[in-house]
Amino acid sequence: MKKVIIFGASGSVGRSAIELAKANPAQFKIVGASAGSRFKGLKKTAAELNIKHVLDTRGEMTTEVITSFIAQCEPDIVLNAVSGFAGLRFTLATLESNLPLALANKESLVAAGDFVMALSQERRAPIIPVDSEHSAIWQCLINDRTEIKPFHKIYLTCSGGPFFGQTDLSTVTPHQALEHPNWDMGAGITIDSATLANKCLEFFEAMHLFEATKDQVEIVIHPQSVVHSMVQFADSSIIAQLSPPSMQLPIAYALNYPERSECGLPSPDFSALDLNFRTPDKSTFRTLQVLEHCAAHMQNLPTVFNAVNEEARNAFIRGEISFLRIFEILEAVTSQTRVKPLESLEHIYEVDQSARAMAKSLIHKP
């Protein structure tokens, strides 16, 4: 039985390792777990599958104080479903603490890859992969359970979204943008996938998690959202990992990890399947464009795509700004950003704000 902490319960994510620790009590015991602005809902599920430890992340969220509360759980490993760059201290936090860290938190590799892995490595304490994509990788790239295989190119997988066809975005309202076709997820990183800046991030997060070129990751459109991303090696043989669209698959095997275990998931039905991959547009989805930019400097980039993007898609949700206005202020602030190394976790954390104040003074623009 492997002794779970789950950060970020409440999230959709979060909610779906609850559901698979609950329908497969031999395997996973949750010993801690937190949330926010949904704590007393927390407090009710903690009551109901006698988790002893909850957080409520709405105080002052210090990484000392989450290593505090790490350390009061004694879990076997750590899940990070928090959402957004406010995951970066949980994940640093897990790390300190020498624990395998199961990763869902994209930006925490975004923002701070280069000092992420670092302290993973430092202190032996692994990053299993939770995103779909990124678990379909490291499935087909890890499989003698020792190293990384040394590979050709990655193929990430994208639904494409909402809109996938779609040339004319000026009318799109947030309800039609939380519409998503194939996954149920969390408001924030749903409009992500309509902008197609969730595959951004995702793009960002495999060039750290499997020490990729910007050239050796590609994006690939499947609208149905069964290949969950492909690797190709130096013969041109390329292995995919295919599975219905459920995260309690990638949860299951990073919690398990290096074992697999019955969890009483589904398999795809192969007669029913008809797969087909398309090349993304990237001028409807200027997003793309973005991260060309920033992948070809990458240093302080990453940091600044993620906080204005952060600004800008919950400046659409709450009804203040259109859809196409999230791609310009992703443009105006990224191409104005000197490029610069990013020098300590506090200078992320001053790149972070200062791009965040940027986006702001874009959105409330007259």
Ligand code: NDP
Given for the second form:
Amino acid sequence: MKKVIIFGASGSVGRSAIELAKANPAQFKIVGASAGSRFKGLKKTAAELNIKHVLDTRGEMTTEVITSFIAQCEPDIVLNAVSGFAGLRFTLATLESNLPLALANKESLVAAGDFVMALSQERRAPIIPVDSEHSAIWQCLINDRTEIKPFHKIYLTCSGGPFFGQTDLSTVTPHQALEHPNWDMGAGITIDSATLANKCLEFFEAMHLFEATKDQVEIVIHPQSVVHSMVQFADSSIIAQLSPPSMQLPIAYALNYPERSECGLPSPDFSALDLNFRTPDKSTFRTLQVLEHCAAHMQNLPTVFNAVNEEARNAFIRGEISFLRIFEILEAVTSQTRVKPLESLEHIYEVDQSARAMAKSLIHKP
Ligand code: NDP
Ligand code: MG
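Now that the form predicted on its own has been shown, please provide the structure of the form predicted in complex with the named molecule.
Below is the entire complex, every chain and molecule, led by the chain shown above.
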């Protein structure tokens, strides 16, 4: 029986994890959970499932507050399913508590990857990816349960989002962008899947998790979301991970790691399975051009990319800017940012804040 904390328990990944624990009471016991605006709902769930400790994240969330919450819960593993840059503190607090981290919050790695990976090593606190692509890569790379095999290349698959195949995105509305063809997710990541910003974040996430260079990661469009990513080795052999598009498997895999267990997914009907692969359209999905610039320089640029993207896509959801304006704001701020090394965690918070301020000034420009 594994004792689990779920940070971000009221969200899409968090609720899937709760369902998983509910369906497998002999395997998982939720010992702590957090929510913010949906805290009331979480309290109800906590009463139902006998979750002893709950954290209302609307209060000030310093790393110390989170660390002492973790200590009270005495978990075996922590799932970070908080959305956005705010998830970074939950990642740091978990690693500082020397605990394994099942990581859905990709923004922690995008904004502070070098610090997070170094802390994970220093504390011997492994990070097990929950993002489906990275879970797939991990499953392709880990064969003896301890070591990551040397690889030649990672093929990061991407559904293409709801606008795959379109070249004019000038009239896209938030309602249209919130309809993802394959995945049911929180609003932020759903818009990021429509702009392909999500894939850019995942590109940086893969670089950090697997110590890959930018040339070792390639984005491949795969509209069916059945192949969750692939890894190529020195002899050109490619190993892929396939499963239906459901977060149940990557969540269960990360929480169970290194074991595997039943998670209720159907086997594929191969006679009806049609798998296609395409090259991404960089001229329509201009986030990919911004990615190229940021990946070529790294340092502070991924942190800036993440901050600007969060601000711009939230403004799009609120109806304040057009879909194409998300691309323009990302292009403007990342190209105007001086490339500088990230010196400390405090510096990362400053870089995040100033990038947000620049993005906001462009959002509010008439
Ligand atoms: P949701 O928006 O559905 O949920 C986000 C969760 O984070 C909620 O519990 C929310 O609490 C909490 N939260 C939001 N802001 C803060 C904050 N400032 N401090 C503390 N908690 C906060 O997001 P998803 O579940 O879709 O995504 C969560 C993470 O997982 C993201 O990083 C996403 O990129 C990643 N991911 C998601 C996938 C998916 O299928 N949804 C797939 C792969 C990765 P409340 O709402 O109560 O305020
Ligand atoms: Mg993903």
